[in-house]
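This document opens with one chain alone, in structure tokens, the form predicted alone.
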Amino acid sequence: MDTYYLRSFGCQMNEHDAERIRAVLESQGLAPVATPDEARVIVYNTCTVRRSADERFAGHIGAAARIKRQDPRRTIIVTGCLPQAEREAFFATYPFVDAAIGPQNLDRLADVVSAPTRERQGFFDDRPLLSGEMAGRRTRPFQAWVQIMTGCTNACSYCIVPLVRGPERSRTVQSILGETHALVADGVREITLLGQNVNAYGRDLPRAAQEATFPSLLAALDGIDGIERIRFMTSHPRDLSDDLIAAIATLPSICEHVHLPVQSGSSAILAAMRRSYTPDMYLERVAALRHGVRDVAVTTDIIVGFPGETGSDFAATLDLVRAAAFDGAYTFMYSARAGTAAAEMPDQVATEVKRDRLQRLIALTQQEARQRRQRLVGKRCNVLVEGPSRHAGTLRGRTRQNVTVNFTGTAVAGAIVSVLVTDATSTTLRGHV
């Protein structure tokens, strides 16, 4: 039974790390299977940024507990941010887990899998390992994640990322370019650059390399033959520079999409969140993007129910959403994370209030996004074909603005085709080649 089952939860960085986990497991001679019951090694790659991520993991780990009871020879491994946050206490909650590995220790996975004994092991050292330096096993032949940095030093009061991913660490330009050249040689046409705050890229590098800024990295990547599209996430509004806006506007391969989390439209709440900007500053950056980059799409993250949020604070968030006219938004109810400053703040908002505000916010963001999408009906978009859609007889792909398109016609995966848009919803477009 040289088989493994891998389930990954959470953000794009976790998807990237899952590719590295997959490569390690397969280098040890294990083959993937579709269900945990079939696997000798079961791996869950976890997220803990929000309580909902913990709950999704809890809904799946029960299967591993059952399998371990039935056959103690199975190996259960949990990786990612949840065990990093809880460290040794993690084993008290999940005593059947054989090994827990934090994000900076993914290279220890091979030792765990190949170990002749199954003593419980935890690896939570704050090491300078960037998983992007490890080999990956991609699932999409024409698209790839490229980690340019990891960690964060912004210390937002609600966010656990600095605790579980560590401080900002950047890869060298040479390393990133080398990986990208190899991806192009392997048939990749689109890359997505990943970092908790890509705008801060290069600040932690040695003085000799400090000319490496994010805009200069984009320019170097744009010069690689064979890369059709370059995406990136996530950007911090405070660090969205005019140089970056100019790079998006002028470099042909850089896609016209910026994910720019605002989190709240209230000055008081943003200050309590330690976000280092005001609503007016944020809207000025959005205006600069829209002025400087033709057809740019701006998406965002918004949290409702942060401690102390009043009805007036929430109304200010709705006002900002109307002013920004986002192309899309990820919306969340605030959930306290142990070890963060916000978890200890007074005036925690009741769940039913948060739930009501979330529903109102979703309705508004969907309305704004639908209006933005409707403007594309009757126009042609260049779409990178990803494969069949969930709807019979149709294909699926994405525009440069990162909008999903379901369309009819003949095209092969990996091709870029022109699609005439015939209909739109708040999240997708429909059309034909």
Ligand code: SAH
Second form
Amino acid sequence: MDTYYLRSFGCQMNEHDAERIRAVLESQGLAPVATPDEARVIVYNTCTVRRSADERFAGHIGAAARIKRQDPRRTIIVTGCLPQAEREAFFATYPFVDAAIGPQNLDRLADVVSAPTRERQGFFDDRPLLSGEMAGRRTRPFQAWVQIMTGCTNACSYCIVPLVRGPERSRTVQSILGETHALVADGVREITLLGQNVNAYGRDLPRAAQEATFPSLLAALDGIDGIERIRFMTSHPRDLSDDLIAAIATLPSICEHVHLPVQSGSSAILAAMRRSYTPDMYLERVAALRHGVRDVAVTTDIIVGFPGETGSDFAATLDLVRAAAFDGAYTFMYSARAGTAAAEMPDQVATEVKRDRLQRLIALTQQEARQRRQRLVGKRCNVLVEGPSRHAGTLRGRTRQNVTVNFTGTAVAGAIVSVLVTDATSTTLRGHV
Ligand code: SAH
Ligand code: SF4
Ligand code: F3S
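Starting from the form predicted alone above, please write out the structure of the form predicted together with ligand SAH.
First the chain shown before, then all remaining chains and molecules of the complex.
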């Protein structure tokens, strides 16, 4: 049988794209295998948000290059954000790659696989929403991603995403509802709405559809029978409206979790990042959220070592982290990306300084997350059962606040059960049904 190997890196949007890639490959009669050695078609779906992502890919593609040297009949395809950022120059670094396909061109994959050519092929056109409308092959039976928009129109000075995913473009409400109905019919109970800035949903749609705001989309989805849980990410703090807070508070299926990247706690750095809010504005939104939504979890992203970040800027970030009491944080060292404004800024911060700040920040965010989890010990949580956990005899699932729970007892995957929490770490909870 004809075979493929697929490895995907990067954010949930990319993982969702990987489901579409899988569907295309399987519609071409290819069957998945576990290692590149066994595969005729080898696909890497890439991320380029930080230099470490590029390096990770470089570590993997070496294996494919070796395989191709021994057997030139193999086809190597690289999809996603890295070739989209580099376009034709990508082939100069990786001459053994047969085709490179940007995220807006994934529908070209079928032709590349079914009718291979001798020449290298690159597909990097800016085409709206194609991947959002493509069918995917889910790997989780009860959970699904729904891409409600693509691209980003913000211009955060450090970020390459707008350059590789194009401007913000929303799908229509009808299209999103149609896909969700089909998912429910297929057994899905939890959906995660995806977009770089979901709060901005609908802003780009034509006038007739202007009533399509994010809160009204949530209300329409909440009305669908069979969807128990609705999650969404990512939210931009500037666009976290009171209407959205009210929607989370009142619509039963909307989960009490908001991922709200703050990036920095320094006014000067936030301005240089072009985030368009101050630390006080951010904290005010978090307070409004915690006031409006009972038991809401707030998680964030933080960058250390942005150009010009001084010791007191970093101290302001630590202060904000203490004030916000985050339930979880993804923390990153700033990484200069070609083509972004910040890459050209003076006063790039030395790697050792960034590393030191990152360690201090991680220590603080983990301590906070552990404290937030600790408060749940002795309480009951509703958990959507996802399947067996890594430890024999226990099950794994998630709370509405998006916390992973490992627990004992009997329950079937896809069910929502009440779990008594007995123990907590900074990332997970333990308990029993
Ligand atoms: N659209 C989302 C996030 C996109 S990228 C949002 O706006 O929140 C995910 C995270 O990667 C960002 O929140 C940011 O914290 C981090 N990031 C993006 N560019 C980066 C860079 N050049 N260096 C370090 N971290 C970066
Ligand atoms: Fe990047 Fe900012 Fe857009 Fe997020 S909002 S994808 S960080 S430019
Ligand atoms: Fe996602 Fe990485 Fe692209 S974070 S949008 S896969 S650059």
